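Quick heads-up: it's one chain on its own, the form predicted alone, in structure tokens.
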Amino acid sequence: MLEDMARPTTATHDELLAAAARRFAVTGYKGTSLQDIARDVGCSKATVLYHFASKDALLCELMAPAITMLEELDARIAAHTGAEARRAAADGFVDLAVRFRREIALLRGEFPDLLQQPAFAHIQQISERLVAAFAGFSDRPEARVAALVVLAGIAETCGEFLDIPDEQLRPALLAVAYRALEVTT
């Protein structure tokens, strides 16, 4: 216990949430336990309670910087219709997934279940005018489709290919996403 009071409070909050990261990646959200990380970090469970209210709450504060680019990109595409839509969407995303790229590593495959906290609950209504804005705003069924998988493909792949560098991911998503949705370049 001594060790806790040792270090200073931002450094073990720091290192809680790298600690949770890295499990998170491993072992998956839910096969995460609070005890599991204060292992890791060699502190008591309660410590971690002290930082963190839950573990909920850590992994809202590991995901509320992608959050908020996200809510940010949301805003920037609302301005746009058509193909403008199409392109803003796609730059966007891919900026996001190639930054974010490590945290979506770590949540692969965990993403439903996450979308029915509360505090991740708007993303589902993002996703939706997301894919949107990836199809143009069009009804067309093509459209529709080609929006969804280069979505799920940009954050898969970001989650896959976490060994290929950012300045040459992000030329090859784009290239990808504008074949697949028709934007022009």
Contents of the next structure:
Number of protein chains: 2
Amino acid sequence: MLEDMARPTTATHDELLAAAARRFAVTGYKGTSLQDIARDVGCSKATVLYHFASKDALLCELMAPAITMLEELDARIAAHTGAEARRAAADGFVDLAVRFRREIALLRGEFPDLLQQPAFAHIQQISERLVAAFAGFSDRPEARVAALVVLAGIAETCGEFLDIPDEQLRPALLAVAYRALEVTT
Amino acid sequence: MLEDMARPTTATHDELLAAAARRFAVTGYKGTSLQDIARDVGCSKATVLYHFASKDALLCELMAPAITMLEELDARIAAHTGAEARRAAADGFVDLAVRFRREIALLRGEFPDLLQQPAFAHIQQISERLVAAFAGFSDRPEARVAALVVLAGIAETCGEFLDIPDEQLRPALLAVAYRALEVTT
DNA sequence: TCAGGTGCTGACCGATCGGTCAGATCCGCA
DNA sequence: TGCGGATCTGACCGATCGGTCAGCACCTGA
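Right, and the form predicted together with the DNA of this protein, after the form predicted alone?
Following is the full complex, with the preceding chain placed first.
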């Protein structure tokens, strides 16, 4: 009965986060209102704004773990060069995409707007470095096109396979990424 | 002076279409207001709704050529089987993506919502047939993952290369698609 | 000259958005 | 018993959304 009543106050907080993640993934960030989230949890819209400073703050908290992992990946890529960096980028990004496919899915097409926000400003630069690594640090158009197709394709796709386990999705994504990125030099 | 004054009334109409296409491509459909479009053209919001029955109607007219080409592609794929259908799908889709990259870009992430609309309802089924053709009509998860990555990657990417000519973008996209889709059978 | 259609507009509508605020309720603790 | 903080709420705010409408300016053909 006193299970983890140690911090009972966070129950609603977590419920709201979960509900927001579910909603965002289906109708997008702009397409989801605080009313929608509140209704799902069974509280008032004011309660949502009691637990989160703003709608943006809610999104930030939701994306924080994924962004942390992305920053770690960025650092790992920077520690390598050439083909090793490329492999690290592909492996790491696929891993990130699989683990956070729900969070990535909810950004579907709202990246441009969200990147404007200060909290997400550096994501833009990280993703540019990711594309460069995927392209093998070549500036040939073919290499850049292939890099963007794979990057965007994985990001856009991973959210569609919520039903199959990580261990099956990861190798499938890695295989197609490796095949697509074998750019002739 | 009497150039093509034959139909001078369509000037604003076309300007509005062009402005809407530009805006939608940058800020998305939901993220663009009729005010924005009107301001770009230099007319009032009411004028936009004089030329188009609704915001949705504007989008429909904007997408009509691309949708027609997509339907033609669908028919062409249905006329083939196996590897031929797959090749027809890849070639045709890349061609469509290159030619209508602006229009495709503006649907970024708003597909889910827009497909709900009756006018776009059948696009859902066409895209499913496209994925199936890309996957070589296999239901193996690896094949379906690769198909979706390539399809979504191309759709998501083509709008990023508005500055390079069709003749350069098309072979680059085709190359990465062929590489990625060489699924081992 | 004037009737009628076309193109266009400002004012306005109801709905919904994110966000604020005063206060109600409930709690552990002195 | 009562105080204070945490949790939650309904009412409300200004802004913006897509859309409506009466009417103005202009051109054209009878």
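What you are looking at is a predicted structure, and each value in this text was computed from that prediction instead of being measured. Basically, rigid core = biggest C-alpha set you can superpose within 1.5 Å across the two forms. Numbering follows the first chain given and starts at 1.
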{"query": "Rigid core superposition, Lys45 Cα moves 2 angstroms or more between the two forms", "finding": "yes"}
